[in-house]
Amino acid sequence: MEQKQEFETYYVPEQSKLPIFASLGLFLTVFGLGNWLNEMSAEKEGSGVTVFLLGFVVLAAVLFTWFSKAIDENIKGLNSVQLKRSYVWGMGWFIFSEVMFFAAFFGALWYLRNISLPHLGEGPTSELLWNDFKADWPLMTTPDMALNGEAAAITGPEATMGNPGFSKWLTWLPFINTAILISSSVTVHWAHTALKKDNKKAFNFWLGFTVLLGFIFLCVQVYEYKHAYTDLGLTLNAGVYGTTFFMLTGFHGLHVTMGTFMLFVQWLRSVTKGHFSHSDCFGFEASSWYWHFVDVVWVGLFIFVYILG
């Protein structure tokens, strides 16, 4: 007699309007940010910042409601093994998309330094079109600046954020931030190890300490930006070097902010709600995976932007 095969119940949530509001919030955020940047470059006032903040508030409210529902469903035992597996794959693909995002910027930096810049400084291209433009890196004077006889945007290679020499690393802000971020990767691993042992006290301590290190990293980066702008004259308009420097480090700073906030939310969940155990901790694990990814990207930045830049 054949036995009836048992299938796992797959929970399907009820219909929701949250995706519509999420799309609206995302549209307003991007549209407002674009207008805000255009208004800043044109040095005029407008509604860009207002639209941006409105979209950000809408998107934040939607995400808070959405994640709250997902957490509540998991606590009620509605999430099946297959659904939890789909969460893991979803986070994996999200991190992969972030890898491709940064790969594009690293690729642009490589192309500028190894293909585009040497070509602009060779033969007739340099002599006839760009007024004997010098293809030096870090690039202080762009071809247009050379053509128009304009001075370099900043004083010279010694005034960049590049490597000052191994003897000065202990006071070099990028190295300090590297030490901070690598340390945070270790502390979040210790938090994970503590959770596997169901030691919630140690888990809360090391997770909270990781959040603190993330916040310190951001404070150091803000100070570094202030130093670059006020002391070195290194801005987004300081040639292609300034553009690539701030695009790469700025987007990474945004991701560190996101990762710090994600870990902070998990810490609040554990401290105030008693969430997470060794067998049910996907929210924390997903956030820790993202944090390790952010750390790896920074190591790449430290090598290719600061040391070799």
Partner chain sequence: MAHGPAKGFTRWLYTTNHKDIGSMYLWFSFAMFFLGGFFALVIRAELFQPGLQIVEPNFFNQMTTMHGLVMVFGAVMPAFVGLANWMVPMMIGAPDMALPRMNNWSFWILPFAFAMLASTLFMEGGAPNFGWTFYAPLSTTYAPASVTFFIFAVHIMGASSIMGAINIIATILNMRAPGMTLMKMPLFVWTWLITAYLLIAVMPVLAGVVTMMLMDIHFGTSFFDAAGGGDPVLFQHVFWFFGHPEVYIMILPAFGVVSAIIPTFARKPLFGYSSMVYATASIAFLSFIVWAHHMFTVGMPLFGELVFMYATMLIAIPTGVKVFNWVTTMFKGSMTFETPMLFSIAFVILFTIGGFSGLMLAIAPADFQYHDTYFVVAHFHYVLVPGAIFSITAAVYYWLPKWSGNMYDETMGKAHFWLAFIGLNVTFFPMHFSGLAGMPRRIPDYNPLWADWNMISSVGAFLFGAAQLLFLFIVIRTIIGGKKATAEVWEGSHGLEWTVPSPAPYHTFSTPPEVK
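Positions refer to the first chain, counted from 1. A quick note: this is a predicted structure, and the numbers were derived from the prediction, not measured. Definition used throughout: the rigid core is the maximal C-alpha set that superposes within 1.5 Å between two forms. First, how it differs from the form predicted together with its partner chain.
The Cα shift for residue 282 between the two forms, taken after rigid core superposition, is smaller than 2 angstroms.
In the core-superposed comparison between the two forms, residue 70 has its Cα shifted by less than 2 Å. After superposition on the rigid core, the Cα atom of residue 240 is displaced by less than 2 Å between the two forms.
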Contents of the next structure:
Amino acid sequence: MEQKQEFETYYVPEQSKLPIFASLGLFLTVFGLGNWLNEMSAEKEGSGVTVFLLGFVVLAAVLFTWFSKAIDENIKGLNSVQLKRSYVWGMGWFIFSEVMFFAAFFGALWYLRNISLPHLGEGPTSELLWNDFKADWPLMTTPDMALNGEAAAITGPEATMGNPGFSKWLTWLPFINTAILISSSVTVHWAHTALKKDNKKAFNFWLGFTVLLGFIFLCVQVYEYKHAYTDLGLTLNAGVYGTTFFMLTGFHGLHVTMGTFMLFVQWLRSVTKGHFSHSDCFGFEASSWYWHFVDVVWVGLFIFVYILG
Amino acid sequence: MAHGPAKGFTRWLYTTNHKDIGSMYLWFSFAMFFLGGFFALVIRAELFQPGLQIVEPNFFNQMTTMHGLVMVFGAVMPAFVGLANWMVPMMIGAPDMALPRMNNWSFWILPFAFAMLASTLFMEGGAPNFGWTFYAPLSTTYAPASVTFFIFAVHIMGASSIMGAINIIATILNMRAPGMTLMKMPLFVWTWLITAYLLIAVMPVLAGVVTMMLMDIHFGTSFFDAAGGGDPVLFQHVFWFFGHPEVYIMILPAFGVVSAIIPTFARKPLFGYSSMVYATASIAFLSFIVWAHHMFTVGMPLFGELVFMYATMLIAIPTGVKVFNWVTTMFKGSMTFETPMLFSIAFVILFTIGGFSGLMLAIAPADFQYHDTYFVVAHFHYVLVPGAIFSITAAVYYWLPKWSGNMYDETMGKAHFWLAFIGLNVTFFPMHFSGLAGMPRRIPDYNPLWADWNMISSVGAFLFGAAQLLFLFIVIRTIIGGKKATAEVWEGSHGLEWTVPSPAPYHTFSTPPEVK
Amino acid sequence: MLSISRRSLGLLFAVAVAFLPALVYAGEWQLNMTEGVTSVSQSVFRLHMVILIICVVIGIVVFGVMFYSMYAHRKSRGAKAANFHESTTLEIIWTVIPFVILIAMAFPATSTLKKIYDTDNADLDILITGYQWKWKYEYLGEDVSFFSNLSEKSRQQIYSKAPKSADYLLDVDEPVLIPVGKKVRFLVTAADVIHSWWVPDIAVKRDAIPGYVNESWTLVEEPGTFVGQCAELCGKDHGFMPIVLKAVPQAEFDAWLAEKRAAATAIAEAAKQQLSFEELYAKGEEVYISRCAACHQDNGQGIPGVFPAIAGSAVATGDLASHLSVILNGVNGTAMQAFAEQLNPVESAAVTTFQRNAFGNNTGDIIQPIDIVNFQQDQ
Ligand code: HEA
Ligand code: HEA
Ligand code: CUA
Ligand SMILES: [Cu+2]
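What I would like now is the form predicted together with its partner chain, since the data block earlier showed the form predicted alone; can you produce it?
Starting with the chain above, the whole complex follows.
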């Protein structure tokens, strides 16, 4: 590929205690969580939650040490250009794996809407099993309710998160949130441009601003969830509409939380330790790619969950 | 950096060395192969005769499930990752894997994940009993409580696979020695590059589908529940979108191994190198659009059925290209038949037989008769046991002298081969017949019509198991001592890994070699 | 090499000896797929033979070349390795030929599949519902429906308490009947988990998906009895839910339907009788063993963590109404199904009486069939 490249030693770290403790932490986390969930479902008391928290603390502490160490090594100049490229590849493929994770849920939404519900709502399935259930989207009256002759508590567009019509967009929360998130992608880009010019002041400002926007986005989402649960009766248990709505937006929200946290850490690094320059800013760049990815997923959500919802 | 391994057992816990990690992967996978094989022997013992003699049906289902899971996720996948760890850096002239610490993490997650999975056998309600394909709602609403741990085990072993795959891709794309262009890479490296891509693309989908299960079980969502507008078939689509590429994840590196061994012992360069690369890529591409051939009987519309049937049939073409290339590599060579070569030749023959039955399964109307019978069991064991397992065995014999510095005992190796070869065919060939004669899979008891075939299979299984004990013995003996191996090891060997001494030094290629 | 092959010969011999008992055991050696009795099953069979033969022929050619070079081009015979390693012509040839073969296979496959999918214009509709571990058959518009369980005879043979008969695990208490010469449409669904209704002789295998109805069909020309099994893992007793399908002449079929309807009326009559404790208990034990013991076990202990015990159960020793509700309505979202439609009032009364008095549940309660009828009316 690249010709005549100067040879630099590739940094292979010494023995490290981090991975084994990270594995232990991960194990305790999921083992505790598993026990906790089973205890909740069986309505029993148990130690699940303790183990879970313990594991989480271990994992978080190890990851903190791990990242600090990687940063240290970088500052000491151990990282060759080639190693930095490894990090770039690593982050890139990690984001691709996240894309595929979301693809599974988008795929599920597509399948349920376009294949399953039509099947449930017509022919012998509808007549023989579900008391002439008719399918529509968003699904408010589930097959089960049709079977028992129940009707949805609230119907009509007000009952869903769906598109209220273009004229009302400016007061439509999901649209506002879209605007917030897209602006945050722009501001993080401005932060990047500032860094390229080594304008650290502007960098810190725009990065901090991005974190703020991320935080506002999350607050709006929490508000929206509360509204769905308390005012609309739209819950995780309300059939596939609630299921797909909360799972897609929920996982996205989790990723926004992660992304905001990552950017916040980079901001702290820059403000308190003076890290990052135009030639050395992988931590920031990786976080910003992640942020753009989260943003793109949101656009997908906005189209498929909200506008077409 | 020119130092050796650390002292004591912490060397293994804390290591960042690709060779150490490769060895740990291989040993782990060997242990899991024995565990999964032990479960298989329980199955075969119960099926020795009609009637229930040894285990109860519910436990039988747990054995089938755990056997499938442990073999697929515990034995075959880690073995190939272990081989990649050992060989990829050496084959491309890199000092180590691209991300050495993460490499160790990828490994150490696995023992925890499988400890958690195995511990479900001792939980109230028992281990997962819904098959390695864990179809909802049997695996959700109707599952034992241990399903929660199964789900998390899948999550973390998936994380391990994804990290491992990222590492391999980064290594291959970024760490090649100068002059090692993509089209000069050994085929094993190529197949792993493509496999790693498949892994990153589908493991998250598996994580997605078990997450949906988790939500259905504990949080009342209705992904797979028609009452809430969900669909059990949705589960199968998502699962097989992962599951079908998964079976190629278990065979593409095997193609790579065999493509390294056959030229060595035919003393002739691999025929059609570039077509091999394209064929591998085509198989990987096709693997994303054929998944519903596992679901021909779920009631898909005719159109879907046809599309998936045609797409599946197409896979025979690139796979055929590979088989023909191997055969042509042997043609007009100067062949010798050391143990790795014997296993590779058996691979070519028996994998092809498994491929043929796969093609028969792909014919949707015929699959209505084959589906969920022992014919399917015969098919996939022919591609997995003499496919994946034989290629791994061949790789171990082929590279063990490089790893340990000692030659294995050729006579014993050949004895292992013949025992395994016979045992395997005795075990799995009769399953074609019992399947065609109508025996469903995943049953603990059956009509006497199928008694003879089952008895033969069971005998073969124990024979095959005994052969594996011999294998373990040979490997240990070789590591302890034996005739010293030269750097080239094999007369016809080519490639960077044969330019370093045997055993390979702890650190190789700290300065990249020049590749012409 | 020679010593090796002698060793392997010896091994082969050992293996052959090991099989002798199996050969003695041998009844029939069915090697191939059944041809079946319908035009669909016969097309499927022909298709199967065609692809099998194509594969065998390709195999002979490919392995033939390989064995030839393994013999002729071995180093021990002094073979010198050639050095060719590329030929675009060859690659194209062996891409195109398989492609052509595949296209040739695709035609009969497509037409057979189309035939399988043509469920229109049926003369009779049967709704088949899979339950953990039995089938329910409903003749739509005929007012006939019943459950079909593994026969008591087979159940006795599982633990070798009795010698195994030829139809071991392939016979049921109530076979499903269809008239010959009529196109019958099967509407397949399930009540709990996924099952799959499979009868090889008519080449029908359809997954029974809970909440969805799948369609399939058959047309049998000659009377006969055909057996099959559930073909999708559905839990513990997946291996014990057979299918027996009988094709009979129309007149016989009609008579059978009438008989079924008459039996339903008789059951309603029977619900009015009063039975003694002993009668109820004995009958209840019978019902329990055949219908409940699969989960709650013969000894009433259940399987911890999977199926609760009846012995000492708070439900089976407590409030009668909730006990009846569990049995008759089932527990939603669990394997405990609603037995109201599977058991008649006499059977329900008997099994309830049995559960409240057996396994040390000495409540002394007696439940009469009329109690069941009243309970159901009150709901
Ligand atoms: C390593 C694993 C592996 C591999 C490589 C394959 C390879 C193939 N498999 Fe297999 N398969 C499994 C593992 C694998 N499979 C497993 C585990 C299951 C069961 C899962 C479960 O339910 O538990 C399964 C099930 C399975 C089914 C579902 C059956 C059912 O449940 O009803 C089908 C159906 O189409 C199928 C098809 C194929 C095909 C067409 C190939 C092709 O790739 C094969 C291609 C190869 C050849 C065809 C031979 C060489 C080619 C030539 C010599 C060229 C000329 C040939 C012709 C023109 C015919 N497989
Ligand atoms: C790579 C994967 C892999 C491998 C290597 C194997 C290897 C074997 N498998 Fe299986 N198998 C699967 C993957 C695999 N399998 C899958 C995915 C399923 C489907 C599961 C499902 O339906 O959900 C399955 C299902 C399956 C079934 C069907 C079960 C059912 O439907 O109920 C059977 C039945 O015979 C079987 C048998 C065997 C046997 C005898 C071996 C042998 O090759 C094993 C040999 C190894 C050993 C025996 C261990 C080594 C030795 C010892 C432990 C020492 C002691 C032994 C002696 C002294 C003799 N397997
Ligand atoms: Cu019902 Cu298997
Ligand atoms: Cu497949």
